[in-house]
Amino acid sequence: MVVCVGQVVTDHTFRVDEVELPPSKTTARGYARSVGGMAANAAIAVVRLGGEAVFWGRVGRDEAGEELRQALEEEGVDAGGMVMAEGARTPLSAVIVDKMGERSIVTYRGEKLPSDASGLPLDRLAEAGALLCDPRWPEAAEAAFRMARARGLPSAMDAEKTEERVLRQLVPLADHVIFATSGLTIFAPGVPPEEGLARALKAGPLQLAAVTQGEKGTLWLAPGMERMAVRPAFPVEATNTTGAGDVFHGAYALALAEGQPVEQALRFASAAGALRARDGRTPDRAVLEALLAGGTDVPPVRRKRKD
């Protein structure tokens, strides 16, 4: 059982030819409403990877609040723990996608949702194999992480962009923290990612720091390394790129979870990752073993020629 906290949103999602510079007007080829955020995303893709998974967010008690509560309890995710805050608004995001697979996204936050963590069910965290934390509850985050820690239960970080405060927040608690660029970047301005990845690893007692970039791969670090190494992506052709850094997260740590030694857990969420861009929705695990005994990500090897 993996718990995930922090983020759950409604995504409108609009399919077009091109993303024109304003001023604008663009025709959408598809239209389609569905369950996003980070956590959220990520709780879908243990569930759907043969996992059980948890849900602690905050939506409003409005209409939007309950459809996604049912949504996600539609998909297999336990989301009990969820706050649906009296008066608060409930978060959404306009994702554009063009032909090309590659997506725009403006976020709207939601309105008075509470801060306050103290009603979780920390204790839950018992019954669990893994904990993954986004960065947009912090004060959920920076309990369920110390609590984990104490337990001795694996944790894992989703550290997309945010505000810097938040990062040093919370990047020290948890024991894998895996970097969108944009959050390395604000974590470690000006330096280049071996650093980046360096600071973070002496922040606290990480096991992992790591940065996905797409198509590049995963860089990653951890203790004892002398250089950081490179996890290859899985080349398939993007269709949506939408939720792909959260199931990556979501299948990482459903791997944690299971006992997985590190690099085939980043191969295991690599592999997750690069399904849900190829085909734009989250796969299950007989799809995800398929490409992994491919083996289509392993690079080649480059042997020394015999004179």
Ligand SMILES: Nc1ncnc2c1ncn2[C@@H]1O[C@H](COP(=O)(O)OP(=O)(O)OP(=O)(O)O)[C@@H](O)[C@H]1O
The other form holds:
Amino acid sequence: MVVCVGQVVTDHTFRVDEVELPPSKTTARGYARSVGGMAANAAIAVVRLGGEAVFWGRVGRDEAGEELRQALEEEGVDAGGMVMAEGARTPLSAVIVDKMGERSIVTYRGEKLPSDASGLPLDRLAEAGALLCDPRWPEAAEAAFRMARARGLPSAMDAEKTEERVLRQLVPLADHVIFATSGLTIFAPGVPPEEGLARALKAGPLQLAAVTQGEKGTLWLAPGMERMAVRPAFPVEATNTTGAGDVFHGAYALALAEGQPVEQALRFASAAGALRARDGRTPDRAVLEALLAGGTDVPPVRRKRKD
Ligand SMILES: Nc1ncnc2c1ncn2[C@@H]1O[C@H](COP(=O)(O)OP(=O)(O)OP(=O)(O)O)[C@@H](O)[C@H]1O
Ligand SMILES: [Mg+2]
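Following the display of the form predicted alone, present the structure of the form predicted in complex with the named molecule.
Every component of the complex follows; first up is the chain already shown.
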């Protein structure tokens, strides 16, 4: 079982041929509304891949919040601990996906979401095999990370783009910190990724500092390693890269709960992220195992970009 803490939003996804420069008017080729958010997507990934997931996050007590809670429950995620705050507004994102499957996101982080995390049932961590937090509810992430460390429960962080002070607050508290490219730039500005990862390792008793780079794969550094290593991405034809990082983190946390060693967990997570980018939806365990067994470990083929 994995406890996932952080963001849940309604994703409004528009498919377009081209993301045009402003001022512009664009006709969408398709539209869909779905559950999004780092920790929420990760929780769904845990369940699809055969684990159990508990989600802790915040929404408003409004229609969108109720819809998200229901959608998570329908996916098999235990969302009973979700905070639905009176007078608050539920976060949402506009997700624009182009012909290449590349996404651009505008996120509204909601309003009046309570920061107080003292009501969380932290004792549920006793049942968990791993903890995963993103930075969107720092007070909850801090409380959960501290409890996990006290209990010897392995923890992972999705170190996404956020305020620098939040990264400084949370990175030292997690065992396995996996940055998004933008998150690492904020944590360690102006230095190469290898130096940034080394700084993260030194920030606390970390077992892994890594950064995901989409189709270019994942750079990672663990204590005792002289140089950082590269976990190549599985080469796929991407149709929608939205949530690939979220699914990567959910799969990584599940692998930790299963006792997989770091290198194996990174390969497992990379396969999950690649399948999400290829299919635009989160894979189940059988599809993932098939990719792993196929052993497509060759370096990634770079897709041609428009720029
Ligand atoms: N186009 C792709 N082809 C193969 N693997 C991919 C692709 N995109 C993502 N992945 C896998 O998923 C991991 C995470 O992706 P990425 O670095 O894009 O996350 P991110 O920037 O956090 O984005 P988001 O959280 O919005 O999904 C990558 O390290 C890689 O293993
Ligand atoms: Mg991400």
